[in-house]
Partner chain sequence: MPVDTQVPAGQKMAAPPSARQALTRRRTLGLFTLLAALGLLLLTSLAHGSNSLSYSQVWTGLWVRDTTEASLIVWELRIPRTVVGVIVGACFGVAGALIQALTRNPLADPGILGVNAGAGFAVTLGVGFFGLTGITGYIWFAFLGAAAATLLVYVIGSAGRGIISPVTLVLAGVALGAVLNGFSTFLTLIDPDTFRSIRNWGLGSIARTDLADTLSVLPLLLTGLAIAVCLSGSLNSVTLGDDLAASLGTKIMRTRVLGIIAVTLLAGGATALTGGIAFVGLMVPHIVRWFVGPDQRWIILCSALAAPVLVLAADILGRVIARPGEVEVGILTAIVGAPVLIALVRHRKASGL
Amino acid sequence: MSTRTAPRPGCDVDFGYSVLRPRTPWWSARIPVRLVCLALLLGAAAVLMGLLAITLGDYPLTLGEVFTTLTGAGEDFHRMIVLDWRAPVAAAAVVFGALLGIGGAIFQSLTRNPLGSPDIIGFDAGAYFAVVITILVLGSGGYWSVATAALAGGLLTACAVYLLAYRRGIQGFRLIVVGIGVSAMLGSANAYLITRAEIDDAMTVGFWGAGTITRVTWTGMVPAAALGCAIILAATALARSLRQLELGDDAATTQGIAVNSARLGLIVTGVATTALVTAAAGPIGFIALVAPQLARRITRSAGVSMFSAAMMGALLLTAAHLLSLAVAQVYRPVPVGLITVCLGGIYLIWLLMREARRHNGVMP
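Please render the chain's structure by itself; use the form predicted in complex with its partner chain.
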């Protein structure tokens, strides 16, 4: 195996950044050093934040106590708090954040639009609507029925939005506005049902709709994590097609990509990430929107990359989780989804202002 950082004339392309190229007779790869290092750094920060989140709560622990408990030692009481109560939540923050980041990267890349994330195009609204129907109309509030409803509602809505926006192909702008329209319609139907419900049921739905990971337990987390790993594997397998598809369908075809099946696979994977998270934790907005873009800016890569987006998503969700725990210490518990919506919305506004300014700069 030979590794080089300097390009060899006539053989390699100078990408303008340092690249590791491991080559063996069986496989070869091109690893952009900066992107991978920064992404790993983001991932490490996410894990650290997760550990910090375990220390916070009604019964505060030190970081040392958490470490000893996680390595198998420590008091029984600490073991219960750390392993049974707080670890699944911290793990959920990392895994769900990564999944949302992947979903956002896939959709932004496919729509070639920084705004084309699943939550913007109506997925969350559909999941929320199905859950409202399940809890308020059908009266079943168990974990599995809620999760199934969220999954089905989200998928159906995503399909509906896609079909409604389809007109000789999909265009990012149309997809987004159709998503807004469908969300508005479902949102007002939700509001109608919520005002007719008993106050306790309505608040249950309200909490679910705000998006919270604090009630995640190992029983819910284990299947979610297993599915999450499957999704991450699928995403890794499809990453190359995603990069080629960014070149346009014709160029991707000449590179040997089966364009339509690759796109279908990517859409299914992208929807699955959001569906899984929404089913387990409720709609957690804006991570999928923000993570790929922030990651792209930090790693200074040309397009969105799934790996760095996943790490950034994990970092953002654990940070929001930590913030919600910190707020709970001094004030009251805040659903983590509300924090991501508020911070993410402000980011979106900033993004729009910047785009508007740049747009006008190009065309005065």
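Switch from the form predicted in complex with its partner chain, shown above, to the form predicted on its own and output its structure.
Keep in mind that what follows is only the chain, not its partners or any molecules around it.
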């Protein structure tokens, strides 16, 4: 393993930052030191906020009591509060935020547009629509039924958007515009189904649609975490293909990348991230949109990195969860999805204005 900041004549390019190059006879990699260190700091901040969130609730605790309980000591009542009730929610904030960050990084890289994220393109709406059908029409509200419906709905929506946007290839901006239209139609269908449902079912679906992680338990968190690990491994395996696709299909082909297969695998992986979160907690918007761009600006990387986006997504969702708990202390409980929508909406307005000015030549 070596660390280099200067190029070897005729071999390497000087990227302007320290790079670790672990090598074996069968495997090699280029690891930017600055990006990894900053991403790990973001992940550590997310874990710290998760611990702070455990201290808040109807029965407040101190950080010392939380640490004591997590190490296996403490009172039985504290163990029940921390380990059984609050720990799975804090873990869900970290894991789900990381998955949303990965999904956003994948689609923003594929579309080469900062507006490209699963919730903007409409995949969240597709997963939500399938869950509404499953609960209101089919009458099945079990975890695996909802999870399967969310994944199937997200994938079918992705296929529909891809086919509608395809015209001698895929252009990122066209994909986003078509996705926004499909999302609007699915939102209208969801609203119609909810208004025709029984009041109790409509309230259940409406509350679930606001996006909340407070009802997550270990029963649902363990399978979600297992599936999330599988998705993260798939994203890691496809990371090289994603970097090559950013250079264009022709350049990726010359590097030995099967473009169509790689793009299909990335789309399925990206949809799976948002579908899994939607199945477990409901649609949580704007984390996938904001996390990759904030991570890119903090790490000053040339492109969108899935690792830094995952850590930033975990930080954003744990911060939103902590804010929702703080609001509940003085007002009433607020679903974390509403907080991410309110804050993310401000970012989206700024991003749209920035992109419009850039396309009009006002700014570089």
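The model shown is predicted, which means the values in this text are computed figures rather than measured ones. Whichever C-alpha set is largest while still superposing within 1.5 Å between the two forms counts as the rigid core. Numbering follows the first chain given and starts at 1.
Enquirer: Answer yes if the Cα of G142 shifts by 2 angstroms or more between the two forms on a rigid-core superposition, and no otherwise.
Expert: G142: C-alpha displaced by 2 Å or more between the two forms.
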